[in-house]
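The chain below stands alone and is given in structure tokens; this is the form predicted in complex with the partner chain.
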Amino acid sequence: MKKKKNSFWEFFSSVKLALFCFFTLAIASIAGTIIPQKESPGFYIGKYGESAAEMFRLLNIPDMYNSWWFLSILSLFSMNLIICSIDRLPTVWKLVTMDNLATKVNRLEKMTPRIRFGTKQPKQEVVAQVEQTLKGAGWKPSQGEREGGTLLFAQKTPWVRFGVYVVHLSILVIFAGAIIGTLYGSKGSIMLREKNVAPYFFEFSSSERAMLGFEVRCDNFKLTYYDTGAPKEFRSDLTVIDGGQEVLKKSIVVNDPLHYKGYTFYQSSYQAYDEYWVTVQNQNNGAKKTFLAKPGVEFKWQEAGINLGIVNLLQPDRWGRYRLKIWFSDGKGEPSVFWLDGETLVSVERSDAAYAFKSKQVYATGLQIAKDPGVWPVYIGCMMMLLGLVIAFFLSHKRLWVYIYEEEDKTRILVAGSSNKNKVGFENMFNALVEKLEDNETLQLGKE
């Protein structure tokens, strides 16, 4: 029974398993980039043949990254990380918190780098001087009596040994975020025509309506172009209406979404209609009206006695520029017929009054909508990973011992150090410190 548990534990805590997971995840991911994902069943039959397509279906290859076996490898990988960390943490904890003044002198004798000096100075004096020098070099030594001599010990950044564990934990945090997102998140889209209000969107996973619990309205959509005709910006002016109140207004563009109550609204696409808003304003009395005009349909503004319509249209070019030919009558004299150039304002003089005209093409904005409560855990995990990597790669736990003892009417000094990383760098630092000791005139050290 006990043996069984041990081999289970050994299996899950081994780095061999980690290497196996890296390898299988890499191979499976390669397969997933070569075989197109999330296509229709017919696609696979056409491309790979009946029997291969059937095998793909059984192995869930068309949605490989969500398949039971891919998720199983990821679970195995997480188990591996958790058990490996539990297995090793106690040792690391000990290394970080241990009392280094308890180190046996004969262990110091085996360390590299290590150096021994002798001096005629009395021991008390030597201890004080060495302590001074260490402090001067930025170390904070503690002191203890050991085997008849005095042991000084100082260390720097012992906690960096946890850096690797921060990295490993970060991966679990990211996975946790991904799981939260899958369980509690929701993604979808909606095509929202200008002036319209949406209380729901269409979920990607189910293709069903998902209620927002509030409403969004698209007040205006604007598309701008570069001189080359390439699109420069898609901009939607959105209003959030919650409980009948307008609570938030924001203009969104592709990389700047709107956030409200856990939902985020992204600008993703648009659709242009063959319809135009035409605004007429009587410049004498200020009366104003906007019509949704379709070419060939006449509109009436009863109170003002006005009739108008679009009688001709030049379709938008690649900069989105269009022209409308307007037929306009205020019942006094001949009707006016004139061109409206895109969104530019045009004034028309009539016998009674002057009228200003403006037009705008009608658009729908394509919004992508996401609710993902797992994003923050994922981001926190990412930060932890970067922080942990920097600690694990660039910082080291440096330890320094100085053992001072009396032998044959001389005071002897044994300096030894160790570092868990960057041994070369540590040795340089060690040598610089030793040089400082040698330069100390009171000590009068002689190498032994």
Partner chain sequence: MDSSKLLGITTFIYLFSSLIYMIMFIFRVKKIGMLATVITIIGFLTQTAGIGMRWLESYQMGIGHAPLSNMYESLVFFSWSIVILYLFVEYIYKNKVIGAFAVPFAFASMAYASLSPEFNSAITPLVPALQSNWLIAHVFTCFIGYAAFAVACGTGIMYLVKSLDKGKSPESLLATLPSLTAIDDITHKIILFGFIWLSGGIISGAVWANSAWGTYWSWDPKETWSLITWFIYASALHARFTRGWGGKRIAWIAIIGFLAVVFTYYGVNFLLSGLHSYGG
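None of these values were measured; they are calculated from a predicted model. Note that the rigid core is defined as the largest set of C-alphas that superpose within 1.5 Å between two forms. Numbering follows the first chain given and starts at 1. Compared with the form predicted on its own:
The Cα shift for Cys382 between these two forms, taken after rigid core superposition, is smaller than 2 angstroms.
Once you line up the core between these two forms, the Cα of Gln132 ends up 2 Å or more from where it was. The two forms, fitted on the rigid core, differ between these two forms by less than 2 Å at the CA of Pro373.
Take the protein just shown as the form predicted in complex with the partner chain and give its structure as the form predicted on its own.
There are no partners or other molecules in what follows, just the one chain.
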């Protein structure tokens, strides 16, 4: 009488539940990709309407990956994978560890592929020659007596039957990494002005400051444009300061972030200010000074006896080019008034010296900052999944039996085999082994 399964166990080990969870998670992930996450309520009302926005709120769609129902499906899927694996593992373990020398001969006669031979050679000589041929073909046979004859058995890659369990485990590892990232990770942003230093950022979830444990300084920001006037690239030169020491410098652009102590700094946006870095250099003695200048404000370089200011400003054109009208005096003669075009170098001759001028608009770089301690478990899980899929779909458990017995003054040989996958490939391997047996001149085999 067949033992009745526990209904709870049967439900959680069913393939139907696995398919339901898988497709539900897939559809939810697509929705979470299409619908922007963690925006303000007004954003969803303006984009989708009040009714849809209310439904989104009830289902926690704006923060879907942390919603109760999404996490519940993940948990259900995890339980299904664990129980399903436990339920089927004993059968697979039995297949891998079973004593194949106990296989009945009448079962071998029903296998495909199989072939029979006969020879006049003594049985012991035939056993020795067949064993030697199998070893030469890469098989490692074991030997036992069975039903009045000698049975040789060999197998290759029996462990591939565990490939599906490697896939199951990889999914659980990925889930664990995602949970670790959710519980212990953080994401946020900061608008960091050039030459400024920040030891913190603002978290998306709470808008509160989160301390980094070190400082990040923006040394320079560079914006370039296409011929159409659209922004082409924005690049930030960042310096990491840890313990009062500069420990890392990197220029970051979109898709080329900075990594330090588990944090990743992404280039995401920028902001321009109505302030300009104006650099003055005495070309005679090399003395140099940079001012943070604002239109209408006079600045002094007392050591050099220099005064200057921005007296007029033409706003940037579509290629980001601006013009500054500079008033400059070194206290000797009439002041010089001239235009600085963007970052173009301009030389000005005075009575006893020449000066070089260059300007640059002040920017703040918008950085997105993420710390995800679960990223490595996710990477490991993905590699495990790839390995498991290769094992499960491209490798097979191959088994081979050779039964040798005496009958009617002849030694007879039955060769049979089986493979759990890739039957065509195994049959080709089987035929190649049969050819090796036929080519063995000592055996002098004849097909029956």
